[in-house]
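Next up: just one chain, as structure tokens, the form predicted on its own.
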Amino acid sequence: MNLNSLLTRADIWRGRDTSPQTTPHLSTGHPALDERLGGGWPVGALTEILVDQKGIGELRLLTPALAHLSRAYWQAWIAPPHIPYAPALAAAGIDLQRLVWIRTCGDDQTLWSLEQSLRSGVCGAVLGWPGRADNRALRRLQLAAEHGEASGFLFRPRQEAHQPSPAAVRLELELEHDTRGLTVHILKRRGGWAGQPVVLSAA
């Protein structure tokens, strides 16, 4: 396979490629983050959110977009580490009538559920907490998101930052202990370099 063939593949990320992108985006609800991501969360693609520990406020990143999507689309939450707290989700504007919570037994079932939900064409967003996901599994999920035109969000350990991934966006989150805010390090995004980290307040 020659270089030109490689560069035309959709699963090859070119860090210096700053050409205009045609991939649709969904606003994150955080203007500074939208700017760094080139418009917001990619639609029809995966976003990886890498954290040291669960519960540092990672869902806060997504609630504005999830609330917007829930007006017209279903969303699936697959194998979350804790039972979703319905009153808080409703207070954030998420329509609980359009939210499906899926419990799974093991990594294989989690990955299967993620793939089917992303590919279904009825989910605007799919959130997943896969315990194990190699590059092959992630590629299947990326293709499923493209097919179903869904925004997929995978919450994974921060140590996975050193592993390759076909995800369109990879974020690394760091808790600011003094303010309880989040620092968002953008490790990868389509369309070029992300620049400086984004700091989101706890409010």
Second form
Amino acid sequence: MNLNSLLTRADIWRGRDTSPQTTPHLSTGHPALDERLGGGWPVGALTEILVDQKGIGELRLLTPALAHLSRAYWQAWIAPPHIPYAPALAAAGIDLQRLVWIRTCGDDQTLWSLEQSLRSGVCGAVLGWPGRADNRALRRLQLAAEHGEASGFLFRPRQEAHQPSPAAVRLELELEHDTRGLTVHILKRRGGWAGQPVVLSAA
Amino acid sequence: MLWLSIYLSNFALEVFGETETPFAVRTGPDNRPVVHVCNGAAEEHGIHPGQPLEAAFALCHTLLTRERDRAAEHQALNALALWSQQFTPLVHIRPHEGLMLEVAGSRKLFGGLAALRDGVAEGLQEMGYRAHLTVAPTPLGGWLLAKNGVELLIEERDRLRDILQRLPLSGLEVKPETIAALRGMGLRRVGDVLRQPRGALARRVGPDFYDYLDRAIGLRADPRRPFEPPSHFDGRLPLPAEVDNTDALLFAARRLVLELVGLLRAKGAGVQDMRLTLEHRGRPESELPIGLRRPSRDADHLLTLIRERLERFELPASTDAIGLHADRFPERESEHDDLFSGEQTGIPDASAWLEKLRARLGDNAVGGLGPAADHRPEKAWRPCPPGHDDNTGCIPNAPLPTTKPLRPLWLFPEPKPLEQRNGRPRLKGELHLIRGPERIETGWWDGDDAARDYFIAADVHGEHFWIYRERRSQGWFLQGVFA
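Okay, that's the form predicted on its own, but what's the structure of the form predicted in complex with the partner chain?
Entire complex below, previous chain first.
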């Protein structure tokens, strides 16, 4: 394995590299976040969103990109914790005709569905709420996302921040107490240090 | 005319699925069965056709055997005839032995005779059949050569005649007495017979014999009854040994799928419903219906669906035969009126992905969302097939009643009653009402009326919820989360 191929691996990232991004990105719809992520959500890679609370804006973080993607691609919501509410999704601009809601029984089915959907090549975004996923499982998903050129978003508890992960981007979300804004800590991104957290104002 | 003769040299063995363990097909009376044919693993133990079964067991006590299954041979040959119609509409069946395909008309289509022959050979090999293939200007001439292991491409009648002359008489399909009589006259090969004056010899062996030779070399017409395809596909594969795992079943299913795909190619059609049947000894068979979103004749795709279906199925008992059935062959839809291919919109074709998910997770696990024109929040959406099939009652273009007021991205299937203290709602601590009330009063006309005041509320951690107070009971309920 030579250095170049090593450097393109999803689980290897270079802290100091500030060269212009060549990998495709999808705008998050939040300019400050786009800037910190080097363009936006990575395409053909996993993004981990580590969050413990529900109801702090963790989905709203994604809706601009999901709305944009739904014009040209399918999107899969796999094993969400509640019913994705159609009126709110439509109000956010997401084309419901391109949204597929996948219910699973158990972690195995969830991981399998994630892999199939990421790999399918027809999904722009794949959102998943995997119960348990070890590094090996995540690596498979990362490869599937590369293969299918999909943006994968995994919602996981914050305690996972201590575990290594092949995801290209790892974010930790927290509620800003004073302003009710959403604080996005960038734990990892490709091609650069993340620097300061981004605070997105409450809608 | 040009005929491609296909002699299936190991057919009685191959109608059973493949196995790596020593395996023999037996024939003969029950009290003295003999090995009819055996596989390579059995041959390695010194087992050979014609051997008494008892002797074969002495050489290999783990030998698997099955009674020769002429019904299965019949069925498999029919399936092969269906399959081979992708190469020509004129197929003739030689019962239990092989096929004859008239290929003069289709040679161009397949890029020449050799390419056509190779295509057939590869297809047969893929299905697990060994065969001798010969092309000749007469059906019988080519057949006799193929059956005797002579594989050639012969286009001229003179050349066929030359080659047939060298064929030993024992290679002909005539009564043993006839051959014995000819041998008695010192004749060994077909050419020896042809050089004799006809009259005298015909009196000895009967006119039918000359008739037969004339058909082989092309002096007499030899019309062949074309195989008429049934309107449905029924493939069945008995297994050498009982099987209780999905992989082995899938391996066997592969041949049936390839046969079906050959038929579909011939018809220029696809398949949308299949039934997979698993036969269990002493139990009713299992039947697994497999439906497709749209017609397909892609073998890999069909196999993927079968795999997913099998993996989701719990075998009630081990399986000793597998079947695949289809009786409707719809034309494949033109691409642009297909909902999933999105030719007009550039949306990629999701059907293969969705089918795979459905096959593994079940139909109900994979769905879409649609808005519904109802002011009651829990009825303002409805499940739909992905992509919104038009006949589901979804109203994709219905005006959304809820674009203005804020709605949560998560909805609970059932509103959850909340604790309250001094008339204020609580959820692991006090909830602060941030916005509201939004009064929703509807539904009296179908007896499911709602009279509620909705609020957006936050808990001490800042999580935002969608809650309401029922006006009649003054009870508080949690219905959604602003995620």
